[in-house]
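For reference, the chain that follows is the form predicted on its own, supplied as structure tokens.
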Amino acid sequence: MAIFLDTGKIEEIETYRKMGIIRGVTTNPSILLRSGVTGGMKGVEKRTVEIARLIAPLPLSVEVTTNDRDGMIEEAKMLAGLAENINVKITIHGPEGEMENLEVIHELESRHDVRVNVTAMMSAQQCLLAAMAGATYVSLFGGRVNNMGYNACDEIAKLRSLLDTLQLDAKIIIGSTREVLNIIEWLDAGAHIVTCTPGLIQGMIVHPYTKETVRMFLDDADKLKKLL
């Protein structure tokens, strides 16, 4: 799979998805706030439709915006009828470490063939447990991790290894990335997926010593025209 386009913009999505490089797009309400969502769930639920139809059959991950047990059921379950290749993001457990979020992932995977992707995780036992539950995605926040003094690549070496040994089903996404070198490192380690913003892309792309060689082959070829 490998990347996943972090954003909530059009444009954005239309561009890379020409390019054939992206196998997924990911949101939640931050990110479709900073695209100008806005209109409230309504707001919400017009761009996912857009969005989802943009890219089909690929997937797109976006985010309930409750915590309260039985609204995520049911707003996972409204998002999920949407298109067919939606999943919806449900984090690991509440703001006060309230657990039902598992018991939630469980129920949308098991009676209400919802595909779920867990959210805002920080290590690889929280992966573990997400995708023991049923989780079609497990996604570790790389970012956070190495701020908060660890590497992510470990855990995501770790997180590999179980998911393989033990034969659960979950993909590995890994989100907040921070640089380029993110991106090819955590995949390196064992990532099925890499979310990363339009920016991180371009800086994949585009390389200060390749335009430099593009430069120097149009100046000669404009060079070898003159001599005809």
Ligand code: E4P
Contents of the next structure:
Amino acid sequence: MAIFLDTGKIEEIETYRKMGIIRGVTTNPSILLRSGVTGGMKGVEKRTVEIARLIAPLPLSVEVTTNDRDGMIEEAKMLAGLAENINVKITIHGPEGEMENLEVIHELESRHDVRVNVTAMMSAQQCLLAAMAGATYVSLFGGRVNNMGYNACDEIAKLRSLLDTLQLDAKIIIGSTREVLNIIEWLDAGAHIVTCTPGLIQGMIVHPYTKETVRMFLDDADKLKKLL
Ligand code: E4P
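Next, report the structure of the form predicted in complex with this ligand; the form predicted on its own has already been given.
Next comes the full complex, and the chain you just saw is listed first.
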């Protein structure tokens, strides 16, 4: 069971890496955009290398920026070649339901030695097929699943049971984390990894009652030190 950080910001990654509580980092084009990456593809490559070096040997997921069949393969090979700890995100299908993506995923894993994180998945059935195609990671978007009125915990439990029974090696990553509660409940439901924003990890750590208790200890410690 592990927690990954879902961000492209160096300072945020450094903060939680130093605490020793994260086991990897995930990004996507929207996250990199929000993380202030500029300079086109060169900028993406630069930030990717920076993060990969910072967290090595922990894994970093970076997503391709095209849905063209050959373009995905070329870009995935290029991104994976930037550092040993990089795995490449490919969506389960294209924006119009194009299905070549699974072929690309299988080819990258079986012929090009690229570890693939299959992403933007909303159901156990999509994840199962991605795992069968040879994916290293299968990313289920738990928050979006819940927003559609399904229960992410049920999808996770079904998927974990199938992967174990079929002895498929793919690791389940649950992303799209919306609440602090999701992290523990999704790990408990069977996810290998939950990826979340730094704010949610902070929410796991800091508790108002702990603050009050620590304040009491410090105030009493001051009084103790003044007693003759
Ligand atoms: C997971 O790997 C994704 O980067 C991410 O969690 C997507 O979440 P969103 O629903 O907030 O876009």
